[in-house]
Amino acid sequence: MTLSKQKHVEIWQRCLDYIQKSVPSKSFDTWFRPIVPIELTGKTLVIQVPSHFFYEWLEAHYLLLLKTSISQELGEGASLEYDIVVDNYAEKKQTMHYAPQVQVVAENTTYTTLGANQSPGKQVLNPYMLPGTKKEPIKSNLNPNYGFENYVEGDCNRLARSAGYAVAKNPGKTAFNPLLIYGGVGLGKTHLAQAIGIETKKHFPDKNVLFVSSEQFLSQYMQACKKDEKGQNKLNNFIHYYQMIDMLIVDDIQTWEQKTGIQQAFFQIFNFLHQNGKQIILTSDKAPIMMQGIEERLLSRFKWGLSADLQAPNMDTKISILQQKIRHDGIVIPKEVIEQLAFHVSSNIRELEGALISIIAQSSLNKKPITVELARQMIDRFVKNASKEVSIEYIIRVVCEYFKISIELIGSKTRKREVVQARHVVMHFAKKYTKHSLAQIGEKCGGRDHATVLHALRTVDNIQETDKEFRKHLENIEKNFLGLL
């Protein structure tokens, strides 16, 4: 029996009452504020969810906590049942979606991911396979510096690198299929689809792993278009080839907008493959939504998997990356000169190593030693877009450093004194040396709103008007941030 209209809105509102309590604010708006109630039958919640992927993630990562939540409200026996939101859409005799509904019980998980037209060991076939054709290995194309212990993570790409590392060990296997990396230029996109080929084939050395750049498939595509002295072209072997591959993974695949040919070609692939359990693995610098001249139906199977973002990375994020590059090479860098890149270099990962790598040049070729001075030559000689402004990330480290406290304190919600103190010096220094609006700020203090940010830039400038230790704590961090300009 069904209970009231609202008693299952209640029920999930006092589960994330209690959820909101235990993880970060950015991660519960992220994973839990999107979930809708959907109604309360006896002990089971049905809750709708935006996708598989999010399902599963929250199966990875928050099920002891979701289990928490639902068995203190609706007591022993109490269980989830998932509706998970698809994309319908179908090519006629392809149904491709997932089944609707995913049933969570307080143990285990148990799903459905057959295809409606599909059952267990049907064979599909396709009109290009030839028969008495062997399958043989095929040369990767992988460049073994790029693996995931070269790839640093961090907040910028940790989405994305999870969901990458997923994929290595379960290829096809995973709602991540297709697995789409996107994001601006030098952000770590081939990188990162190159280290999820590299860790398949140690896990899986038998797979036929290929990456091949989207212009590389194009010049195939057009050399096997091209007819022979018999009037023949090669198409169906180009695209039987591709079949053949197990974890395919193509890069920079926005090139081939307003290229109806290559799409309808790659469209007979990417059926397959998906089709028979293949790995597809995709970069573009653009979110499929923003892709201009790509087919409908194609953009509609990319959304099939997940879509996955690299964003730019953050002071410490940069930091670590040129220390891993530097451990990497056997260097040693003094720690001043690792900030100084880090603080001016754009956010273009390739750009900030190109930066160190001229400072190391210049160092060697000069018979000089790597100082400040040095890097700030450099940086002003080849790095086009050194930027002036301070970042958030980069004042929470030194304000942290200052008082002797964690960094993660700052987006805590704890009251103490010494905390609260920084954070409100956090949120000065954010106001004065950055373009961030004050709601901007507030996030990144650990969610808060721009009231609070608000409070706590008044409550700094009548502290430090009556408090003249105060004003030197202040005046030192800023000391310590500004010798960077």
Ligand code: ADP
Second form
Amino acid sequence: MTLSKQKHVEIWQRCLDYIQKSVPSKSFDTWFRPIVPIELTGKTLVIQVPSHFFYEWLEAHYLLLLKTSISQELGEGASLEYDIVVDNYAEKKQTMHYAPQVQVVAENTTYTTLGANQSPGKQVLNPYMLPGTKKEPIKSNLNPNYGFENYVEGDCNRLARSAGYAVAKNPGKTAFNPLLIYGGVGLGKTHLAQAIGIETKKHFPDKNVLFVSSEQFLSQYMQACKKDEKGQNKLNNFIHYYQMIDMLIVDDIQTWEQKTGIQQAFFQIFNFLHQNGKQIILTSDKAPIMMQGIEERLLSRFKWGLSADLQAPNMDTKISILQQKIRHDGIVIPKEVIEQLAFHVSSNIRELEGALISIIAQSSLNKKPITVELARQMIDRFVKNASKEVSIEYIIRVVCEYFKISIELIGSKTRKREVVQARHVVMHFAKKYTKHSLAQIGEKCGGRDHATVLHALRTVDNIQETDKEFRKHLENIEKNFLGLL
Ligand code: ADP
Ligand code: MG
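The block above covers the form predicted alone; next, return the form predicted together with the named molecule.
Below is the entire complex, every chain and molecule, led by the chain shown above.
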């Protein structure tokens, strides 16, 4: 080992001693302990930092401190050079040079750094703007269509919405930290979380807002866990990257159930952000206590803030949402159609929108006006088939199971009594539970025509009135069939 190699360690240690007295111990552990002194050449000390963001953070928060400490050790003309190990988030691996007070040469370009005393007339460049690199501002992943102005307020979302609004006006400073938004699929979690991010950016354009899906977060984490040829991983980079964020929004955290690795990494990030007054927003389709396999210590952190749930919207809210959508798209739709939709589509807002979109599409494809009749057809197709799966095939299966005959017989030419009876029963229930026309029902039952189906329906009605046993069969089948829905 050469003398200078030992010296750089000593010098850096003395700098650390000085720095340690001036910063809180948590910050010291986070930002100074991971730094590795590399070498000393003349009055230039090279230190290794784990990531580009780490470097930026040091520059932004500890410039003066670093400058003072290094100057104390090495005197006038001292300089500090950063070596950034590997950087996932910057464009390429490179060495970053930084010199307090003095001019440095990097990749054949002469410039002075920010924070240095610049002599007039010299070219001044931001030190991050090295040739071949540009400072990448954090991409927020916010979709402008998901603003608060498009988020209709209703009883179902009032608390969550106003908490979100408060957070956007005052990120990290309200009691709602973390803000946990939970609710069933399609009830507006993602939209609300996005709206908060967008609103925050309006009030605080300089804040780093990041919206990330739990899957993206997970895959970045997995990437960071991989070991490179030197047997090192980039976990620190990953964590430091996230620690730079002022508002971190993670969508659908229920996907982390049972995944301890990601939870640990998130725990670290969470603590750091929270301690530093940064805002955290999480969404989940389960209430926190219902999440299986989420570590207790993480769950208890969630309790620090506010859990606000989204409920299914009531009729009025559904109507307002639909009206809002059509106004937004500049379409005119009769009021009755809106009401039909709101009345029949109950499960969630995404389906409500889906039904609306298919009505609009149908009407423009077939050049039909949007009428209540068209709406009914679409609702039947959309709601019945999608959510309840009532199909003629399904009815055939249940009926055949009941009468213990094989399914193919329904469509066959057989006129055996028990087959004919089963066929009639299928037609009866198909009429009752599907919106198919008589012709369509006939088609599914072996290409029979509309008159045959009509005849079958009448026969079933007649027998039902007179034959108690037959009536019992129908009731049993109906029970089986509804019970399975
Ligand atoms: P989740 O994330 O809970 O599954 P989303 O946020 O994706 O649900 O919402 C589903 C759809 O419903 C989106 O297109 C969204 O814009 C819309 N939506 C949800 N809530 C509202 C609301 N209150 N006002 C207007 N549109 C809404
Ligand atoms: Mg969502």
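Nothing here was measured: the structure is a model prediction, and the numbers come from that model. Positions refer to the first chain, counted from 1. We call the rigid core whatever largest set of C-alpha positions still superposes within 1.5 Å between the two forms.
In the core-superposed comparison between the two forms, the C-alpha atom of T255 has shifted by less than 2 angstroms. Residue displacement note: E149 has its CA displaced by under 2 Å between the two forms (rigid core superposed).
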